[in-house]
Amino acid sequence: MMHVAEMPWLWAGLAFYAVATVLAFRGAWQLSPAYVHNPVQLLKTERLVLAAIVLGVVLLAIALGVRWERLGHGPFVNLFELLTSQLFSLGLIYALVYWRRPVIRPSAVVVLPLIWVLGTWVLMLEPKDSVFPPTYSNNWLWAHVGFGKVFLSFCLIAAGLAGLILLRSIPRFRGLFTSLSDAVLDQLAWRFMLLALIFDSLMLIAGAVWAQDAWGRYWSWDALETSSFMTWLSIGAGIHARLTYKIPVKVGAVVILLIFGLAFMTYFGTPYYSEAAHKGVV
């Protein structure tokens, strides 16, 4: 790998979600009956989680600026910046949520090891420099580019919750987060669909307007715009599903975890095959 002067941080920063990660699967364990259950300490290990997973935002953000200041640019080229700064903004919006909403804790045992695949790609990559093309100045780019990386937060944050009642059907870890209901893990994971929903229907709509001043064009159906199109097609179907047939909660939970593969493959597979003219700016 090369060595550049953003190096350091990156590495900094994946080694405090590490120090989280295990944190998480720490808190899990003093979730269960074999656990003596003890509030404060719960309390401590969770703070703790929230604290890593921060300093480690903090330390991405700084691996961010110094390529920024470096190369003159944003992080919306090639893929080793665009995993980069995927990795720094699921984690800024998680930990938010983490911190807001205390109900969806439990999910860092599913969505920290789900940033990690994100984590260990991006250790795989060279961190080789990028041109910023001149079409992509503008300021419509830093809406579409926003909107997207909140809508994934909030689609991971439900693959997390939809994570965890699959985990508790399977009977060596029945006996984790037994103080969360399968109820309300489903109703949580579909109101953070909802509002990824939001988000992407944003997404598209900053796109398309970004794509009419830099290319002349709103739309052209190329293989990134088919397969972000047919990513919101499919969360409006599973929300449909969910409110009209009452489907059941471990189906609702496989159907979160689909969606957000597909989401996923749109984000960090498409661009890089297809021959759309902003290849790679997500």
Given for the second form:
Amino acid sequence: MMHVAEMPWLWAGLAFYAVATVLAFRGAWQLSPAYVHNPVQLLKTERLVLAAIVLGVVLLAIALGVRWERLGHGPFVNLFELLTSQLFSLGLIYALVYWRRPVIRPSAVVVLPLIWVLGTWVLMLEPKDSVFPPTYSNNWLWAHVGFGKVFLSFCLIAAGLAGLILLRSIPRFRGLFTSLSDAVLDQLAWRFMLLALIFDSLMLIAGAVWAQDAWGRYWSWDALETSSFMTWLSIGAGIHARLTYKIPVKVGAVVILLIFGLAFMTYFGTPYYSEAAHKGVV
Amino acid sequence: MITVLSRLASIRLTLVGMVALAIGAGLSYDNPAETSVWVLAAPLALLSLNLFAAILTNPRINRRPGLFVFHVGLLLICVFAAIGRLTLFEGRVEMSQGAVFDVQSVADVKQGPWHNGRLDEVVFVQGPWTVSYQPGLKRGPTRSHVSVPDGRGGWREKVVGDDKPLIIDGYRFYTTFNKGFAVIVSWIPIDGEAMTGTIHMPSYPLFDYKQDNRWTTPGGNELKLWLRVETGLNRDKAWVLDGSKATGVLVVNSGNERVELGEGESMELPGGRLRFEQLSTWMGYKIFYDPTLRWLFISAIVAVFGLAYHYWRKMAQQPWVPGDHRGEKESRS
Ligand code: HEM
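Having seen the form predicted alone, please provide the structure of the form predicted together with its partner chain.
Let's see the whole complex now, leading with the same chain.
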């Protein structure tokens, strides 16, 4: 592993995410029927979860800042940078929603381990220096990346809520994690999917404008474009399927997790599969 | 008529269309050039018809302003994208420094059947350019100077680049990695009028080891031309490729004879004299024309606003309160 200045900050940030994950499970246990339910205790745990995520976010921001300073450009180019920056933004947006919408808090037992998938992955990568392509000096990059971050975060929250529905369908965990009914969880999850669709659409629009500037075409079905279109379409199809056929809540939850999987593949699988994420990059 | 329309508006058909479109997109994945356009065009046409019918007949869309605007926006995107394909123009052109754009030299043309733009009326003059490189020969920004008519009989200079196209009459000219050196040579025949022309060498620095070309003199001699160019190229350091700072020697092979010409020098050949006037440059542009770009953008933005409004209305009706049981009854609306 290369020793570069940002690594200790990255490790520290991930350590706090790990603390948050452990605390989130403690919160889930405090909700369980086996435990004498004590709302004050639970609230305390939830505050600690929030504090740990926020600390993690701050440390990751420092890691990104140190690297930015060192290389002279933002974390937009290689997989190490994409993962680190997503770890930061997923944590940040999740912390905001966690804070403002207590109703989604039980989702932390699914969301934080999912964030940790990225955390484990980034630890296995070399923090190689990257070179900023000429086409990236474009303001639409900010809009594209920014909307994309919000999109993936909302998708993650939907996946977290869907994960709860499925976890609770295991007899051992029935009634665990939250007092909300499956139907309310389902409704909440699809709300987040609708929000995700809005930001996904904005991401695609900003990306198309940028592509027109950068490569002289707004859309050409390259690997990443196709994959992100499939993700967008699958959200639309999921929402429509749910409206057209009254699909059971659990099937809906599986659909949400599949959509999240597709979004995940688009972000982290496609750049992995072809060095130049977008063909025109070089 | 009404029943046909309402059948066409079926939201089950929407799902069929979406699945077909996903399959089409999957087939286009990463090899769009070899895949038939119909794998995308047919599902999109089906979805557009379906959507059009639903917008007209289904009150669940047309009575809810946000959803209505969103779906109309989607339909417009399909319509504009189709018009865009039909009116499209794409091509490439190599512009010698000092030359005026000439429609005859446009190559690799791809154009839609409805294209009726006026590329032949486009006027601009290519000036000098620079390209910055980072260590490892990673290409950075290109700055290409061009002059365009200012409409008052004079010229206005513009600097364009890879992501800042020159836009004239809707035609967008993007600089590309394909650019290089050119030699300006004169042929001075023993009798008759002298003529001057430009010969382009292969792309630089991509083919820095192979800066050669062939030219047959009006006297019938086939010449092998090789340009030994000095640009300060350095793979390990940041570097700027600047044609105005480069120097070159033109090595001319004619039969067994080999002559090195500096700028302004000449050599005798059967039937006349060849003079290497000057080292020059050329820039390769990609040309793109699609009159629907602005309308596509506006439709997409309007569609997203519609969807956001719909979401907001929905939220106002059913805020997310824990255990909000109103939501359970109505959750699928
Ligand atoms: C192409 C043909 C399409 C038709 C005929 C169609 C039709 C409809 C109809 C009738 C509704 C209202 C359903 C109800 O409330 O019961 C609706 C809602 C909706 N549609 Fe479409 N639609 C089409 C395409 C799309 C696409 C491509 C997307 C996005 C990718 C999309 C996203 C939505 C959304 C987000 C809603 C609102 C869902 C909600 O409020 O929860 N639609 N559509």
